[in-house]
Amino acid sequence: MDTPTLLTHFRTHDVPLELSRGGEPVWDDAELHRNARLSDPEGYALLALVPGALPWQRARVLLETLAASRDGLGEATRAPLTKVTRALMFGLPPAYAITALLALRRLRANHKHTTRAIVTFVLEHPDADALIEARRPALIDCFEHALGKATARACARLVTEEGGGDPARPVAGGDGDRQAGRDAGSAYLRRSLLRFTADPAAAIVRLRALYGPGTYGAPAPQEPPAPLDPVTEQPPIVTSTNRGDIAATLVHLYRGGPAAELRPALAGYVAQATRGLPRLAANVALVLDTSGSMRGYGDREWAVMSQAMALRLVLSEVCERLTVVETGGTAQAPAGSADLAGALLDALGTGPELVVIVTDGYENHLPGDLARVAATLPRAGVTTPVVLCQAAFTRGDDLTLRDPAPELPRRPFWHQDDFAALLPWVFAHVGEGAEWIRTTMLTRLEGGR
């Protein structure tokens, strides 16, 4: 699988999927999915939950997880993919998820899991009620594919009838035969739908408002009950200082302010982004850009450089081993031009299993001398991996005239928000990072983040 390409993939491929007027689902990375998924099941279906994942990719992830038999799969594997398939469902916007399950009666998958999962989603969404008046044909074409349309509506008319098998409806006046009629309605539903879901009596209710008559024109929920990206901060107005609390702490020092106070606060800041995030297992070199541009000036002095320190700081906080070549001055003191050829071959003399390059863009000593050397790379036989992770000042800058290394896998970055999506997209690039994202996105399976 290779993971830094689906990553790149899951966050600008924004095409939707789409059904056919035949009833075919129309996706056009389709084998990239499936390639991915056979070679790596758990690993590609965790891959769903890196921040920054379009809900599209995400709605792809949940068909091709719930499309696909997990005969041979160990109960290591299945439970995670029971977990992220939940995630996803409750995660997406109602109606990519709706999509993504239209999609596997179009597909005929009915495994076990597969029914677990869209009777979940129909009768045990936090939406649940509003979905299914708004969306009843949709959902009942998903509920009747699970359970196969004949015992869908037997568990329905069961539950419609007077007593209707609902063990919580009391029997008027003690009729035998009603009462083990009854019980026997009880004994299918149990055994045809009960045992798939978590609260039966709920379901129950749910059940009967989905063959109920329904009302026309209710609107559809719009937002996930429980989004998959962590809440982050979008200031109106971008400062130096409202870009995450770790470079807000770094211009504070920089700008001369009381570093007895500052430091550890500095301190508290990257313990909190780092807590709860494993180590990588590997030797990591990084390039640190403090030429002049990096400090900029006037209301934006110290933004760049401050973006850039904070992740440094908490590289050296997850990396086991972090080697760090500065070029251009300290990043007290920026001075000058920052020669990022050169510093790049510094990095390799360290022997590192990755490189990666933090800077602005701007390659003002001999500008084209990385894009040039990066080329060359490969041709004298180094395989390292080298990727630039470029600090910008906004997420609107325009980064075009700012590649010195269009050979290079690139990503901006300019907020401490950013990380959570930098750090899986880098580390993918060295084979100890896909055991670093699994374990990272299954403890935000479990809550931990």
The other form holds:
Amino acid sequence: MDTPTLLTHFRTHDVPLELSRGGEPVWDDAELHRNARLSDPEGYALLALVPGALPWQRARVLLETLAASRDGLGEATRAPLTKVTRALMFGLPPAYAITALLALRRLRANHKHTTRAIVTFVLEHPDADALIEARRPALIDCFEHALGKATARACARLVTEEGGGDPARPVAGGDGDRQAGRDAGSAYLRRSLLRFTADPAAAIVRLRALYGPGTYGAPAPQEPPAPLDPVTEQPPIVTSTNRGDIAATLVHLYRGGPAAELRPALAGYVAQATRGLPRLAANVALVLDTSGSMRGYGDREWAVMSQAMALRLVLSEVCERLTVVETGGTAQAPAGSADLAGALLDALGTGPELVVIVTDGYENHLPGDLARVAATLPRAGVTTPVVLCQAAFTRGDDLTLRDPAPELPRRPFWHQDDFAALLPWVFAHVGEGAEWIRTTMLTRLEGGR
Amino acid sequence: MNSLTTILPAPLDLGGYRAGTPQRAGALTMVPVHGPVRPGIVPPRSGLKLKRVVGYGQVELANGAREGVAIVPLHLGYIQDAAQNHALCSSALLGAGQTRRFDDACCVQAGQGGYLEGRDQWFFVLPLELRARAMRLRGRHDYAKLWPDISELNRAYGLPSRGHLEQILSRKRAVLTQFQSRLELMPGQLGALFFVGERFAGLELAPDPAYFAEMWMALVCFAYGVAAWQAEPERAVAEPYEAGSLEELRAELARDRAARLAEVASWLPAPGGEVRLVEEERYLDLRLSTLTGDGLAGQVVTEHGRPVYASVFADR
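With the form predicted alone done, generate the form predicted in complex with its partner chain in the same format.
Zooming out: every chain and molecule, the one shown earlier first.
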């Protein structure tokens, strides 16, 4: 599985998953998803949880994961897949998830885990009541595909009869035959439906609503009940000190603030940002641009340097071995021009498994050198991956003239919140990164972060 | 590329100045210059102040420092919202506490009313394309004298043909101001050689690094950045070096860099031709002179024959 390519694809390929009338779903990137899932079903599914993945890409992962058979997969793989599909179903805007579930019907995918997932979505979605009101026909399609039309309707009939099939509702009357019939109905419900649900009582109520008359024009919920991406800070006006706690504290240190107060706070913020993250078992070299432009000027003075330093501090906590090569002045006193090409060669000389270049993108010392050096690396027998993390002031910065090596994988960042997506993308380029992403995403699934 | 003596033949002695390692940003090449420091000259942003505009074409500047002579940078201009922007045609020397009115200033925003005020001290230096003309117009009292040249410049750059320099300096500010980060001011730098494409564009010298730092943005973004912005080359595909190992790659990079530095040195104007220095004003031992000849123009400030300040540009 080409994890970096897949992560970039998940973040950039924003094409809806469309279902043609009556035909099988056709998606332009189906092959990419299928191959990734075949090579590592669990790793593929977990990648969808990386912050920044687009909803339509997550819907594709949901579809691909639910459509595939799990024969041959051990319990150690099946369990996380089940958790991921649940996270995706409830972490996507409902319309996206419903499209993926409808696609399962077109594909005639009716594995046990498919049935369980659809029943879970239809009857256990936190917004199930509103969804049933608004999307009844689609949900009935999904539901009848999951259980089989005859079974689904039989279950519906049982719960719509007075008290029928509801194990939670008392049965009135003394008619022995009716009682026996209800008992049989309850058994049928349990066998056909309720065994797939965690809350039978609620499931029956919702099943009754699903086959009820409905309300025309009811609004459908648009927001995911359990968003997958962490809530991020969205300052209306970006300043040097509202781009995350680490960078803000660094800005004050750069400006000559009281070290006795700021340094312990800085350590605390770094610890907070890295808490629960696994260590990357790799030797990483960081090329840090410490040229004058990283310092900036005016209202933006120290903004970019502080964010780059924030990333450096986080990497030093997360990477088992981190070697830093500065180019320009120093991290404490950025000045002069950046020789990114020379610094990259110095970094490669330390024998790393991954090189991370952190720069604002202005290569001052004869621009083009970095691109040429990077282009020569394969020819020189160097296979070490090199990635470029671009420090910006805001997410809206014009980076047209700030791309020193277009062939290198590049990703901008401007806020500490960006690290949640940036670190998986960076680490995906080194072999040990797959395990780091797997562990991190599994921890997220467990609610660890 | 070290000594600058070949750039300007006598009578200006640049022997004490050394050129550093060139930097490039698109079509603009900047060679940092280090050399003798002349302390005590009041710098243009923190010391020199725009006091007011008396009337169109009449700009008052003040040296607000308690001590030290202020050297008014050549072709200094000020921009403010809702006011007629102005630029000066010449440099000047102002003693501490002195106020001076420049009656031969140029309005650079045709059709805009309002006077600049002493509140906002954001300044620029006239783009290279207008400097020779502005030099020739010094002493002429006509606030609209530069409008035809500004219109022509705008037309050449595909902008509406008006005497509005603001169309370039303000509306293209986002791309122009990037030059101050694409090129880096080096520690201790007090001057620079500028080349646009492969042609010498200008030599700028300041009395000390602090003065030059205050000029940096105005020079790289506006005096020379405008021409470079218009000549921004297409980005070439990165050609790999012939290198089979990391060591060979390092050697190839060093060899290639040396070749490119030698190439920049070859762009320096060839010595020869007559250069004339005509003194314009003096303040104690400081002499402000106008330099012309051999495709060059500009003004320099010398002290006992040694340059203290220079702004010399290609006059083609």
